[in-house]
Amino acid sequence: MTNRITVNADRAKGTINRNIYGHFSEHLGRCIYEGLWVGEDSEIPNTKGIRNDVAAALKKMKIPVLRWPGGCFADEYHWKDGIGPKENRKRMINTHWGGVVENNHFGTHEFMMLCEMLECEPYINGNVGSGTVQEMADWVEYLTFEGVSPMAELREANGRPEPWKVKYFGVGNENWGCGGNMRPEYYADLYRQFQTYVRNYGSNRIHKIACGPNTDDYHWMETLMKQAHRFMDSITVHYYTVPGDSWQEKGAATGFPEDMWRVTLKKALFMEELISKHSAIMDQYDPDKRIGLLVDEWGTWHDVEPGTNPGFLYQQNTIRDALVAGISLNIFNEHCDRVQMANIAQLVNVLQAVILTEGEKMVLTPTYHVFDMYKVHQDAQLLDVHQSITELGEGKQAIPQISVSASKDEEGRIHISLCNLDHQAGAKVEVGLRGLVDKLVSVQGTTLTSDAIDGHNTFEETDKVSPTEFTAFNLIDQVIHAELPPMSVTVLALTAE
C-alpha cells in the first residue's frame, strides 16, 4: 500500500523553537571528563581543555541549547566547589554515578566557555534537593551580576570581570525522585520559595524551569500547575523508552532480538500520548500557552556495554535509536505550540549519546546524523500536514509504517522529515503539495539507513551508518513519488521558484 501525505504549504501551525534540538550533558560517566573536557595539558588537541573533534561535531550539528550539570548530580553540586584555582577545588565523590572521584576542574567557568565555543545557549540546573536557596541566589548573582557585590567581586577575582548572560534556570531536578523523593505539593512551595530568589539584574531575563512529572505522573502536572504555574516560564517532563520489560533488564543495545525493533518503537511512540495529556493539563491553568513543556530528558536506555562500569550507563548506538531520535523529533516539532525545548540524554559517551569517545578517537553516532540531518527544522516554521499510513502490526502493538514532519524555512524552502519504521521493507509514499505559490522546481533527499537492525559505527568502522544522498524519488506533477528504503530516516529539502 502507499503511504499518502499531503504538506499544506500555506498552513503554518507556529515556530519549531530550535531549543526542540537541544542536549544535556551531566557529570555522568565518560561524558563530561573524557568526552568533552581533556584539560589544557592534554595531548588530545583541545582548546582551553576542550576537545577540539567534540566541538567542531557539535558546531556542525548547530547545538542549540546544552543543559548542565545534571540530571541527579545537579541536586548534590554545589558550584563553589568547582570555582577559582582548579588545584585548590574540592574532590568528592559522585555517589549517583559510578562512584567516582570528581575533582570539579570543570565547572561554571568551563561550562560557559564550552556554550560561547559552540554558540549555545546554557542551561542550569540548580539544587534544590540537597542546597540552600542562598546557595542558589548565590549563583545566579555569580553568573549575571554586573556592578559591586560580593558574588560579582568573586566572579572578577576568578578572571571573568563581565557577567554572562543565562536565559535558562532550572530550579531542581526530578525531586519526584534523585531531587529529594518528594510529594508534589511539598515540592510546588519549594519552588515558590526556590524561584523568588532566582533574580533578574540588569538586562539579564531569566526563563524559570519548574521540576515536571516523571513520565505519566500526571498529579505531579495537575499539582504544579495549580499550585505554581503564575512563578514558572516552563516545566519539565522526563521520559526514557527503555526496550525491555523492566529497568533492571533493559536490554541490550546491540544483538537484540528481531521482534524488539518494533517494541522500541512502540515505546518511543508514547511521547506522543504523554505530551498530549500532559499539554491538556497545563492547557486548563495556561490555555493562552504562555508556558513551555520542555522534554529535558528523553531517549533510549539500554543496558550498559559489557564489562563497562554501570554507573557510566555507556551505550552502543544503532540506526534503532537513530529511528527513536527521528520520530521523536518529529512529534516534538509537531506540538511546537506547547513543546519548547527538548534534550536528549546525553552528548557524549552516555545514554543515547550523539559521540562517542575513546582516548584520541572520536565517532558520530547514527543518532548524531538524525541531528544533522533535521537542523534544517529550527527556528522553521510547521506546516499543516495531512497523511494516510499504513499500520504494521494489529491491535494495540500496531505503529505507524510512517513518521512525518514538515516546515517552511525563513528563505522559503520545504523540508520533509520522513521516517520508515518498517525493518523488513521499502515504503512507498506520495507527497503531495498543495499552497505553493510558485512551482516545485527542485528535491533532493538525505537518508539514513542500514542492512542490519543494529548497524552502528565503531571506532574501527567510523561511517558504517552515515548519511547518503537520497534519490529513489520522481517528481510527476507537482506530486512526489518516493520509496524509502527499510528502518530509515530521510528529509527531503523542496524549493519552488
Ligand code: AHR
Second form
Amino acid sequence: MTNRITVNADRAKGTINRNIYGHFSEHLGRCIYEGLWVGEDSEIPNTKGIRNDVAAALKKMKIPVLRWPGGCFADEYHWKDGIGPKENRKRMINTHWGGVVENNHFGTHEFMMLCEMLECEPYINGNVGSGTVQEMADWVEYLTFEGVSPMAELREANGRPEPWKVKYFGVGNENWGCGGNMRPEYYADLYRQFQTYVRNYGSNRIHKIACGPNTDDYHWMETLMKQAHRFMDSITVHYYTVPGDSWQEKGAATGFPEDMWRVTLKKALFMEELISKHSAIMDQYDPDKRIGLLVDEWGTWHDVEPGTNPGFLYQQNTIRDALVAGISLNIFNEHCDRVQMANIAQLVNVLQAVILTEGEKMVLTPTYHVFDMYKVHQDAQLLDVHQSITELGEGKQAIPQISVSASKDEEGRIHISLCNLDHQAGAKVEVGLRGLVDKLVSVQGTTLTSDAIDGHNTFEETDKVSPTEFTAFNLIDQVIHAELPPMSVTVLALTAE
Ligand code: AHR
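Output block for the form predicted together with this ligand, input the form predicted on its own:
Whole complex next, starting from this chain.
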C-alpha cells in the first residue's frame, strides 16, 4: 500500500531548536579519554590535546551543544580536582564507571576549550548528590564572573583571565537514582536551594535545568513542576531504548535475532507517548510553554561488546541504531514547542555513539550519518504534516512503516526526513505539497540503508553503511512518488523558485 503524506508548506508550527541535535559526553569508558582527549604529547594528531579527526567530524555534523561531565559521574565530580597544572591534579578512582584511574587531565578549561573549538554551547551538569551548594556556586563564579572575585582570580591564575559564557547549567543528574536516590519531594527542595546560588554574573544568563524523571515516572514530573516550576528554565527526562527484556539481558548490538528489529523500533517509538504525557503534566503548571523539556539522555543501550570492560558501555552501532536515531529525532522535531534540547548518549565510544575510535583509527557510525543528514532541520521551522501510513504487524505490537518530519529553513528550502521502519520491504510514499506559492523546481535526496539488519562500519571497512544519493523518485504535478529502500533513513531537499 502507498503511504500518503501531505506537507503543508504554509503552516509552520514552531522553530526546531538546534539543540535537539545535541550530544552528551561523560567521564565514562573511552568517551573523554581516547575518544576526545588524547593529550598534547600524543602521537595521534591533536590540537591542544583534542583529537583533530574527531573534532573535524563533529564540526561537520554541526554539533550544537555538548553536555558534560556526566551522567552519574556529575554527582561524584568535584570540579576543583580538574583545574590547575595537570601534574598536580588529583588522581582518583572512577568508582561508578569501570573502577579505572581518573587523572583529571580533562577538566573545566579543557571542556570549555573543546566547546570553543567545536563552536558549540557548553552544558555543564553540577553536583547535587555528593556536592555542596558552595561548591556549585563557586563553579559558576569560576566560569562566568567578570572582575575581581576569589574564583575569578583563581581562574586567571590558571591561565584564563576572561570569563566564559555558560548558558546551560544542570542542577544534579538522575537524583532519583545514582545522583542520591532521592524522593521527588526532597529533590524539589534541594533544587530550589541549590539553584538560588547559581547566579547570573555580568551579562551571562544561565538557563537553569532541574533533574527530571526517569522514563515514565510521572509522579516525579508532577512533584517537580508543582514545587519548583518557578525556579527552573528546563527540566530533563531520560529514556533509553533497551531492546531486551531486562537491564541484565539487553541484547547484542550486532548479530541479534530478526524479531528484535521491530521490538527495538517499537521501544524507540515509546518516546512519543513519553513526551506527550510529560508535556501534558507540564502544561498544567506552564501553559505558555516557557519551560523546556530536555531529553538529555536518550539512545540505544545494548550489551557491551564481548571482551570489553562492562563498565565502559562500549557497543557497536548499526543501521538499527540509525533508525532509532531517525525516528527519535523526528519525534523531537514534532514536539519542538516543548522539547528544547535532546542529548544522545554518548558522543564517542559509549552507548549509541556517533563516533568510535581505536588508537589512531576513527569510524563514523550509521547514527553519525543520521545526525549529519538531519542537520538541515536545525533552527528551521517545523511544518505541519498530514499522513496516512501503513502499519507493520498487528495489535499492540504494530509499528508504522514510515516516520516523517518536515521543516523549512531560512532560505525557504523544505527538508523532509523519512524513515522506512520495514527491514524487509521498500516503502512506497507519495509526498504532496500544499501551500507552496511557487512551483517546486527541484528535489534532491540522500539515503542511508544497509543490506543487513545489523549492517555497520568497522575500522577496516569504514564506509559500509554510509549515505548515498537517493534517486528512486519522480516528481509529477507537485507530488513526489518515491520508493524508500528497506530499513532506511532518507532526507529530501526541495527547492522552489
Ligand atoms: O549514559 C550512561 C548513564 O546512564 C549516565 O551516567 C546516567 O545518567 C544514566 O543512567
